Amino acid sequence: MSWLDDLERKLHDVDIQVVNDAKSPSGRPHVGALRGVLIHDAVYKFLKDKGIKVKNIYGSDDYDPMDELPGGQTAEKYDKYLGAPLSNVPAPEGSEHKDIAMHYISDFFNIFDEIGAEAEFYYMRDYYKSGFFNEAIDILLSRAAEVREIYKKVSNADRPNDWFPAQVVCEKCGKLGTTQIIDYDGKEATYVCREDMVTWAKGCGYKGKVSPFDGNGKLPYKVEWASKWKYLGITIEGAGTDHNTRGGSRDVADAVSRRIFNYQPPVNIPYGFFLMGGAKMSSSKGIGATARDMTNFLPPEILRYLMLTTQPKRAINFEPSQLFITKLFNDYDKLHNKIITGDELPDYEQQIYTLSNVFTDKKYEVVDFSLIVTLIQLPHIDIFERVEERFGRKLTEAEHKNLQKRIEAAKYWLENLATEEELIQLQETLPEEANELSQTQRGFLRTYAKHIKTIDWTEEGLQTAVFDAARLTPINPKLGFAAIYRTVLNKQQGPKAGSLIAYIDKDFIETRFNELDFDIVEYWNETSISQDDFDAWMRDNKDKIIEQKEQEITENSTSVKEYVVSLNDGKTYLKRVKK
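Coordinates of the preceding sequence alone, form predicted on its own:
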């Protein structure tokens, strides 16, 4: 049973399920923020597909105070705004938006459509200024003593007797994060804008009295969270593991929701961090990839698969290496190919694919990502044209879009993430390093070049021919592949060999694989076995043998006997015995 099935069993008995998530737009959202987006989107789509009435909402917590300098911005411009509501802070120079909150959140909201996520957006500034949370503010201020008790009981946090669970915007300096309400008479709040209340902002010292309603005041995060649940009717909301520690913000919000608002907290989905090379990322400090970086890189179905194939509670450790990226694409492609071939899949894998795939047409063919990385580095290749030649037909709309996205991903990886060692280039001349290949590997290349003259020039045919040639050398196929990559790319490894060769000129391949000097006697010495070993192999396979041919050949006074043996599994082997 998947975590989604488990969640369904926990649903509240309500007319409509409301799924919620939110982000404080204090900087460019890092890619970890997309994990929450896609987990909640998966819940929404899963329930909708089940016929359950549901909506998915996503909020911009743009009335939070700015508690750090925006990434890349100077203290000279923004120091004076530290502590002010984000929606009141001007946007960086050149932005199309008036305030910094919209500057950061607008592009993030654009990403939703790009990755196939559906949500209704809301902005906390609007809720506060419209009076939507006036009742919640009044209740919490009036029952401040009970809120202080909750903090003490749940998280062992002492709040002084003059602490109230709200703040107001200072009438003099416009700051929110530096004010402390010290009294509330049911209509107005008496407050002080303290110089030393927080380390990240300095208040002006003003003392005043103001209504905390209609945008003049704001609730602190933990009680605001509970207020959202109550007044927005939220029934499902997950959060990162940092919020779900014992006595943490989720526990406090749960207690406030139950005791103060008499509201059952939403079904929780605790989820792990998104790590970049083992490090947690921060949007305000610019550590790691931003959400925009990642969506510029990974196609939407691959990004969704990355986020959803890992159980929510587990962290995702993303590595921008060729090995990690290639495996990610390959894992998705294996699942996709099982779908289009009609293979029977476990319910969980079917579920993951349904929630990852963004194309209405699921019958599209994909091109191996590592091959695309190679092809875009080869000169004078029109990938779309060559792929259509390989498919033997025009690409469908889904295939064209999928291939285009993968080409963009490959270019992004090459330009931004690949190391020098990971870059490749088709070798116009035989690499000097190819001279290090053994005589067995050289013999394999010659056998392969001869073998492929008689087969169809297709990816699968050329790939199968590698194993056929390896048995006729004989050589471990791994060493055969290494010989191909060394002579063609001057690398130890590369994309699927058959796919690579299919896109390269046939005459070039035949010439290159016969280009190395070849010592046939040494080749025989390396590949020959004893008569006893051959006899033992024949005994082991006697029930499978359907044909056997043999010949004796001599070179420079050295003779060997070659046996070509065909088995009933369709495979043919060469066994060489030195005389």
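Rigid core (definition): largest C-alpha set, two forms, superposition within 1.5 Å. These numbers were taken from a predicted model, which means no experiment stands behind them. Residue numbers count along the first chain shown, from 1. What changes on going to the form predicted together with the RNA:
Superposing C-alpha atoms between the two forms shows the smaller rigid body rotated by 41° with respect to the larger one.
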The other form holds:
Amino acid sequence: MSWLDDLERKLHDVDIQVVNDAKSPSGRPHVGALRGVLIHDAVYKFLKDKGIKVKNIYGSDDYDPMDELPGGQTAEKYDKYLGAPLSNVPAPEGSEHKDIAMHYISDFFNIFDEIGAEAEFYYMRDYYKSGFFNEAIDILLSRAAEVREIYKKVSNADRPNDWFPAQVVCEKCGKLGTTQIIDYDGKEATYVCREDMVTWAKGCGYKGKVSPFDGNGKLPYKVEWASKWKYLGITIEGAGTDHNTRGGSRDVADAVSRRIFNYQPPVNIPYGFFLMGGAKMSSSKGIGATARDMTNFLPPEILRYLMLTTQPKRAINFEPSQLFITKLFNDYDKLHNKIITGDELPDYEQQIYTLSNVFTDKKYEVVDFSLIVTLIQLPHIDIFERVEERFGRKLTEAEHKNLQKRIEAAKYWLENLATEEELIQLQETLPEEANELSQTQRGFLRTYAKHIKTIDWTEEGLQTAVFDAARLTPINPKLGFAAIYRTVLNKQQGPKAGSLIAYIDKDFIETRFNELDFDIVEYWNETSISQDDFDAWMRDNKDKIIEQKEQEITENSTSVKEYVVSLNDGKTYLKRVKK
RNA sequence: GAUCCAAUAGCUCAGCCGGUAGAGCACAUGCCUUUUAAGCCUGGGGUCCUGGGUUCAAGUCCCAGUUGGAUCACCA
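What would the structure be for the form predicted together with the RNA, given that what you showed me was the form predicted on its own?
Full assembly next; the chain just shown is listed first.
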């Protein structure tokens, strides 16, 4: 995988590589946040495998000001907290956590385990309150003019001379996002809590003087980023494309890091968004899948595969369609099967696999996802039993677990993502589209309905009967199947016909298959062969024939001769010859 | 306005360090007859967006442009 090899070449010359990523816990993290998690985790695992000393840290930026109302919460309750540090905002009703930052981040951190990501967590509130960033705050406030210059030069943003690169928590209203430090004497900062500081929060107008240290103050995002690099010794940190634009936050942080802290910025891994059906998912609006949704849906190895097989720079365009999901599972399975059969693989494919399949050993057999999707839509089917039947053995523990997770994924997909058309739906009445079936197909349905009266109503029997009926029509079995799916499900394809029919009422099937108008003369026209062709066929098979019957039938002054011929392979063919 | 990403078969895309253009699906032919999103064989189909440059050699590297998507310029 080139991007990892690339990265290895760019590593800083230090004793220990520190990989960092962070999330502001301002809402339920959307699935895009997982891309960062998995990219950084992949880097961590990749370097560790190479014998390079490395640690992976992940921060909760919980001292950031709350800049929007939490999803599903009332303005009444939370308006007054807009602009306050997230760690100081109370959690919503019913939460087991005290503050809203912990409320949101704790479940997100749980996800790490579930998807096999390893990281040491840290919380920015702790760093601020413990004074860890005191030195950074002092340096930045003292050199405010240089920071203003950087803002101007790098992102062409004008910062007035009474703007300082830190904010303090207002002693009166507790807000942080609304305060502007206008002076710093080396010990204390003079600030105003401004009404018009930002659009998303209103300050109280208070003016005061306070020490900006030990949690009283906080650095704004861009310079905070540079401070984290310097004081946490971060050497590798990717970020989404939103940060990576020219003059964007990454550029500002880079400049601050170099010029103020004399620290080489970490190796960057710019990565693209995670798009859902072509649209960017937004956590704030409560639309699109959250990280939690996606983790509940996809098995970890599939999710990891999806995130890692796409080159970081490219956007992942996730579609919840059956086609897309099936392909995703199949792509992974293909790779997995190559691994278990020991095929030669390009290095990067091997790498992706190793980084994707982090939980189980490699020696398990996977069950096709679309098959599972089909089976769980049919009642009374024990999938585990059916799979063991097919494998011809008991499932191993790993296989059982894997299958269980896939069944859950299939259920999730059916319940939350599948469209009407993708569901298997028994048609209560004969679908309109069935009128497009040929007379041959109609004849087949009638033949089949008649044939299954005489057999055991079992999945296998019903499946075999399709082929028997096809020979007796005669019709290409493919078209026969199509006729069944059209009349029963109003689809072109469907689950294995025998299994499907086995779970449907007998009378229903018989009625349905005889329901279409039937023009027997046209049917004969379509299915008849010439006497010569018939004779040729008989010559070809003459050694195999064990029984032969014939009859002539007439309808509307048209006559055909039907030959029913049984061969020694146990199969019976009908040949129809036009008179 | 600036920046980033993309453009390759009908569709979705792969193409790692420059070396005779690939896969899946779709399509077509043939086979098979317990194939139903779970058969098999074979085949057709490409101006690798355009124009220049570097090179013995460019889908790949460089420059300019076209089209589409995204991001930033307030905050994180």
